[in-house]
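This document starts with one chain, in the form predicted alone, laid out as structure tokens.
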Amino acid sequence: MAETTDYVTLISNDGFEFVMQRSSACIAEAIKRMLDPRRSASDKQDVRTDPLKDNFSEAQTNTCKFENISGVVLEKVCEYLYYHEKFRDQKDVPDMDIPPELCLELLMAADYLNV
């Protein structure tokens, strides 16, 4: 079985790589599913017999490639995931700076990643 590490790598469509803590990255449901070594790529069921036979390659390499998310947007997504983890149970959370020109792309990325 592939070794589960504390860090994962997210790669944008323009080749930028972001290494981040697995706990933060897995706030995004899509990333969590991609990195789960018990999930099957073919039928989305738990893999019980041979975990390496059929699970997502992302779970084996601890790397997620996003062909539809640019580096600028993925950087802001990573920033948000850390922000969310840091302020999860707090009140009076400071605003996160989001450039207006990224709003639409961030919304699409958030929808895709199920954040």
The other form holds:
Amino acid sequence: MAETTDYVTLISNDGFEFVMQRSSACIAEAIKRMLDPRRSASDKQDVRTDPLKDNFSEAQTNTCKFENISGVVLEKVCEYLYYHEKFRDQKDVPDMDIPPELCLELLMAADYLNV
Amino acid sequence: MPCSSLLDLSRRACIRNIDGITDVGDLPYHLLRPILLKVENPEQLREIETASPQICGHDAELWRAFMKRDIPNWEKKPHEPRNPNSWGKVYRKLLREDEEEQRQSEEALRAALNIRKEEKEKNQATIIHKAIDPEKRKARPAAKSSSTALLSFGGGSRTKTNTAQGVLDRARRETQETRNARNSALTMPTHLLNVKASQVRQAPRGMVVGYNRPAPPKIVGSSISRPAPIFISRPVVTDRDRALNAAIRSEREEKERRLKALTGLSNTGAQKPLAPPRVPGARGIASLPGIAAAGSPTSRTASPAPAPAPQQRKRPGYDPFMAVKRRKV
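Mind sharing the form predicted together with its partner chain? What's above is the form predicted alone.
The next block holds the full complex; its first chain is the one shown before.
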């Protein structure tokens, strides 16, 4: 049985680990699904094809490994997730700062994570 | 959620930094579309295409937009590529053609303008700032070539030669001045001034002709000290004339003798001026009027003169070198 802890770990392809609250992490749809205790690997209702073979282990260990996202980008993703959480109830929030060298990769990651 | 998604955020960040994007990795076109729409430079788009060929087929709309922007009359030209991935090539080709056309029309325009300009210049006079007199040029060969500067220190002139009219005026004035200088009396050197006035190079022509003629026979008793004045330059004297003259003279001498005998004592006797007998048909006796003229004054002077024969003359006789007496009119 999977234990739903408060914190989840996101691991980048170069080995960086980021620990963050589950509630923030699950803003990202993909992460939410990955961490969600799945009923079965071949669940047809799951629209997105899960790139990770082992869903179960994810749910058990509360970690998500991303093979296609680098550490720096993942860090920015985490920052965004917290930013999102923070300004959840506000309007006209200022944009988060994104350095130019990351913006394309971030775009890629954002598309993958559907966030 | 009030705050924008990470997608939007990153898209916006990309657009902000559009100039630095040359490679979009393997992102699918639908993600990149808003960003690529903002690409200004077709070259940049070409680079992105090269780096990420997966966008090639989809970016047709982008190239179309570029064609619309850069190439005039793009609809009239064939602008659909055979290969849907080579829109970039089509754009480049059309751009090159357009540039070529522009260059050609520019050339044609320039040529047309030059023709007009050349025709105008043909009719205009080119101003040569220094005109060299050919005579003076022989004396002064190969002076240094002067500049055509219009400002020269100490060089002013009455007639400015910066227009065609000025050049012509100056040329006219200069020719006139040289002509005057050449012909004027001021050109006589000082040491020759008085010499020329008194030098006699040739005998006067009248005397030369007179010298060649036979001298008139001396009239005895009459003090004809004045030779016959010549009125015609070349008198034609024939033998007949001479014989005639001799006859006339002898007759006259006879008459004079008689007259003197008659009026020898009285000076103021009425004297009939002798008229020599007119000989009809005698032509060309040039000396006749001369002799007549000589006869009459000499006859008048002859009578008082022989009376006081031993007396001296009061006034000097006629001398051709004597100054002519001026009469007050």
